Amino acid sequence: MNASYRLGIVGVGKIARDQHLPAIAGNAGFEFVAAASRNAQVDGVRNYADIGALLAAERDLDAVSLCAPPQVRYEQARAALEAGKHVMLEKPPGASVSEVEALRELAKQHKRTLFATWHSRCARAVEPARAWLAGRTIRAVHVRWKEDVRRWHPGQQWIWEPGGLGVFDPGINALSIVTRILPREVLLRSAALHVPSDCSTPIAAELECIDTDGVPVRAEFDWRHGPVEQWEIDVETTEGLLSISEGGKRLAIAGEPVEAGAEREYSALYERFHWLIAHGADDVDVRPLRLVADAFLLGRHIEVEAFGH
């Protein structure tokens, strides 16, 4: 790792304190030199209100890595690509595909790199599940992603609000390691989305996919779910069942447990962060948002009770 750019850090949340700062600071290719938020500050950098105070501050910065929730990540994107700077957008990269689009497009017209990440996909049994599902033959998915919401977003109302996504949250997660795993693309058929009447984003739903070669592809997602996580997803091949357990952390092929290495999720991030950087590229992939918006497009509203902020 030969270069080292100078990053800085907008939105310090919980995501932001426990997985990103850890990262940043074990990677030696970057130099964490800022951070901006509303409401927190982290010590032994310059800290600044908002992106635009940042910016203008820190005009020897290389890179920003955006934290803040996808309602803002547009405005918080464009300014940092037009200030000539490399951006890391937290998952969910945008509150819409075209806004990420739109992005794409910017950053190639200022030759900057834009990284869409999707941490779920660095999991240690993403990759040997790809490879083993590579040659085989896919009799049917099904995946399923529930917790509880309000152990794992406590008092944050911007998951309820337009763009917030509700409970797709967490589900884009799974559907980041099914489009990634996956041989051939995957395509939305309907939906059931569960709505509290208080929320405008469902804390439940359920979604009916297929493979282009119509193999079933069935997702349930639950924020009521508790008080341990269901994070699974099962692939049935005529070899046997592929199961990835824990959120990615586990793979288990015809019921044999599978040795998939270490957890470092985050880690990998920065570091393809940063080989995108060096070599001038960039790394986009909407196909799990695709499907989120898929579902708000075809999926079937049904209301059920008050959420109760």
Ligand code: NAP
Second form
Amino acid sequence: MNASYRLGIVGVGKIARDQHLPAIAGNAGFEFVAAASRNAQVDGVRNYADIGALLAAERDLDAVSLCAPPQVRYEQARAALEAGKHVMLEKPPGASVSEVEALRELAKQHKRTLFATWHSRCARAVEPARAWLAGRTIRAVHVRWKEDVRRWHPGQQWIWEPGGLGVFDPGINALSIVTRILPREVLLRSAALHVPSDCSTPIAAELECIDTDGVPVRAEFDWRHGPVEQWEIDVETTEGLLSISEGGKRLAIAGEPVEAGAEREYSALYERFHWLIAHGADDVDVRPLRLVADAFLLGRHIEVEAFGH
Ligand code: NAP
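Having seen the form predicted on its own, could you now give me the structure of the form predicted in complex with the named molecule?
Everything in the complex follows now, all chains and molecules, and the chain you saw is the first one.
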């Protein structure tokens, strides 16, 4: 029988309530015992104001799941690993690549599992797309990841602050899929970052990448989009077009829809976290974050109209 791990959750906001709490409730391998959040509480478990108080009081906790914005990920993860807990990180796994690498080392030192999640990689189109592309000749990749920021991020100031990633907060989901489905590594060549005059992070971006065979990979991210989201990845091959749409929910190959099973992104993440802990393993792939960091390194900054918070 599978072991059950006592779990705490940190940062009870939109994603914790929408996805983590239902996924944990549906997983018999985790016993949800406590939450830490400055302003929110979860019914039926013990609640603390911050992770320090949680770790001090809950000595028997096995694992924590960190759901706050990325700017506080490193300090929270470090505290949890030093207290001997297994750690699951929401995406992006940190505000910088170097802090994620430091956490990976710390987890090794403490012999604890570190799981840097990429929920979009668990979308149902992703693994069938990866399998189909493995034997194909790819000619070009085109990503369009566009939505209305006022609809999807109302009142979230952290996305506009350094470390908040701006439009890469959703855009990194596309990059997590691209780096999973393509058979070769992707490298950034140039980027344009459209930054509102009253923000630190971009509201839109275009990335020009290639894979290691020189195949062009182009991505357009835009938060100034209309009411119908565009979360699409097209892969042109010599055997037809592979299209991922609706953020990974739908797959079509050469114009034919491919049935790809039920939607269960966060259930799959918690199953994987359980497996990783049980097997003494970790899973930390920084490639999506590295591409975003490269865009900030190589990107041309273009000032655009103020967002008007
Ligand atoms: P959120 O609701 O704005 O933030 C989550 C919670 O984190 C807040 O309610 C807040 O709770 C806590 N928090 C905020 N700033 C903090 C700080 N400086 N120090 C400590 N705690 C802080 O954000 P979210 O949409 O849930 O996103 C959180 C993470 O999940 C992000 O990395 C995001 O990329 C990822 N994610 C979001 C979605 C989505 O649809 N929203 C989807 C997938 C992944 P307290 O005030 O109670 O402390």
